[in-house]
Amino acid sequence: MTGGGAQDFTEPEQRKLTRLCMQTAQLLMQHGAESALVENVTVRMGEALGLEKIQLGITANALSLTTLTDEHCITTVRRNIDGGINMHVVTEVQRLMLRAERREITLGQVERQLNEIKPLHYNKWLLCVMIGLSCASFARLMGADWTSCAVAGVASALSMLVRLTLSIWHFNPMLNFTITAFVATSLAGLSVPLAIGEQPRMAMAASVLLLIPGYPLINAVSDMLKGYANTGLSRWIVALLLVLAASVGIFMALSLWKIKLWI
């Protein structure tokens, strides 16, 4: 395969090895790897392809690429789309750039298998039932009895189960985020009419623990610690408007069913 050093091109072929760098970037970026990571990953798999320099400029919703071979440069820009975070994607881009760098795969191979890697979907009933026990064991973990253990992962796995259906039909993240607390609070609330369970504020608190972008939030950190204050500070803001959108189901379900518990 082409690799082992810079080598010469026509201009067709450094166009078609731009493409590959520009959409092993997008496929980074658009599945939730840090910045740094993105620009390293594409570099290197430009490097493994032969081209005899690569500049990545990353911000909040696009990517521009550069590529130099033998004193002729080509840029390219592309609009990064959120397509959800998935670490399957993520691993497997760098897996192949690896087996690039080995040389043991083609240019090809390499453009074909880009194009294969698809997001890895669990099921949605699994998915469900999981966040359930993981809700339900943050109450146990705070103190909550078992029966408020019980409610708290009936409540976020019903949530959950709303948020996904939400995801499918294409909703606004934050809209998604609002009506997803505004059910989780609503079920485990519940709980404090029916007197079910000893501490319905922990299983009130721990239904909506799923609404926490913790992936985000850590982007964001390790972007602006390594030098992408622009990605960083972008990613931070949409994690804080995720977390206001949480907040903003949550009061309005205690409004509405008017439950005055909470912690």
Contents of the next structure:
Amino acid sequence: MTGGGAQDFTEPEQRKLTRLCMQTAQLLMQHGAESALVENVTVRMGEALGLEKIQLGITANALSLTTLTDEHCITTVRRNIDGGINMHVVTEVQRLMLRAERREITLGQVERQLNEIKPLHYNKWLLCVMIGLSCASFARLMGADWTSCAVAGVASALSMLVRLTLSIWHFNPMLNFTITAFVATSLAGLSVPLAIGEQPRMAMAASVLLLIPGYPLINAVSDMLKGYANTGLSRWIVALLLVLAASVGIFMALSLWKIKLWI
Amino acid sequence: MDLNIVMVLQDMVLAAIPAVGFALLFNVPKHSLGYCAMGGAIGHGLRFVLTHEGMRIEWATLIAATLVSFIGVYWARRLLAHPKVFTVAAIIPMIPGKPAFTAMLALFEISRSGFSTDLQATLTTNFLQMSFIVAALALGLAMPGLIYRKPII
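Now show the form predicted together with its partner chain, given that the preceding structure was the form predicted on its own.
Shown next: the complete complex, the earlier chain at its head.
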């Protein structure tokens, strides 16, 4: 199978290939790949499988794909449901495409391996501990004393647990960010009345850093710079809303507990 | 205070930890975690040295992020994975958390205790600094994509 160049396919064959290309695009789009990568990998996958031409339309909520072979077109549209950032999936899909491109695997293998790709999820407790350590390091990099770093670490580890729990329950991400930011600020803010550490302000600043929407922001800029302004803008808005949601949580905590950080 | 190797190493180790922490959050494949840590350490370490030598933090961030993204391209070709797998986690330690939070506090204080030029000044300077650093990070990361015209792998 998968010989070089375009081939003639029967309609059921072309349908199957179209579905495989769409599955490739969907896996990438759902797990946080930038639009240029989604298009590049999908088109190359289709060409590697012997299709003549592949056209991919990308929007934030849906993907449309047309394959062309021997003057026959098949078009399909799929909803794009966010599956959370998962670079493991993106890497696996890309490697599969590269293997198909080098003719190392057959069509049947591509199909089977594509279905076998499952998102990698690190252990919940490991994540909490590592995010706690990360935010403690952030506090230290900002110049806080070790006690304030410890405050930031504990506050962010606990709020990470809240964030993961809420996302397992499929809470709205914005609401999740507001609640998590509220918990983080409240916990770190406890160090003000209890007089723990010398820089409670930095402890609080570091403890909410676990909410940085890194991938949406970076992908938004990349997309817009590479000519995918529509997906770029929607990613940008999502990132901005997440930041805004987190700020709402911080404001609520500051105002509710009457935390005085300004001199 | 003179720059010494211990300070730089401490800075690099402190930056490597959040890089790995966020790499876990982004579900980066296991064998790439070490590269994320290295990228984080190199980027933040370089920025630390440059700002210590008197460079403005925005320029230092741009140079550090650009270097990290080109190292990411090198790793991407060797390990057959998209460069962003390594580089996004690696630039996380350089995120301007302090200016962002200070700006937010100033905004909150204006809404609570009323307008004052001091608060407005704090808000504006910190917000601008945050914006420029974020822009430098984003631009630095996008650099290889703008320069190489063919796909990286």
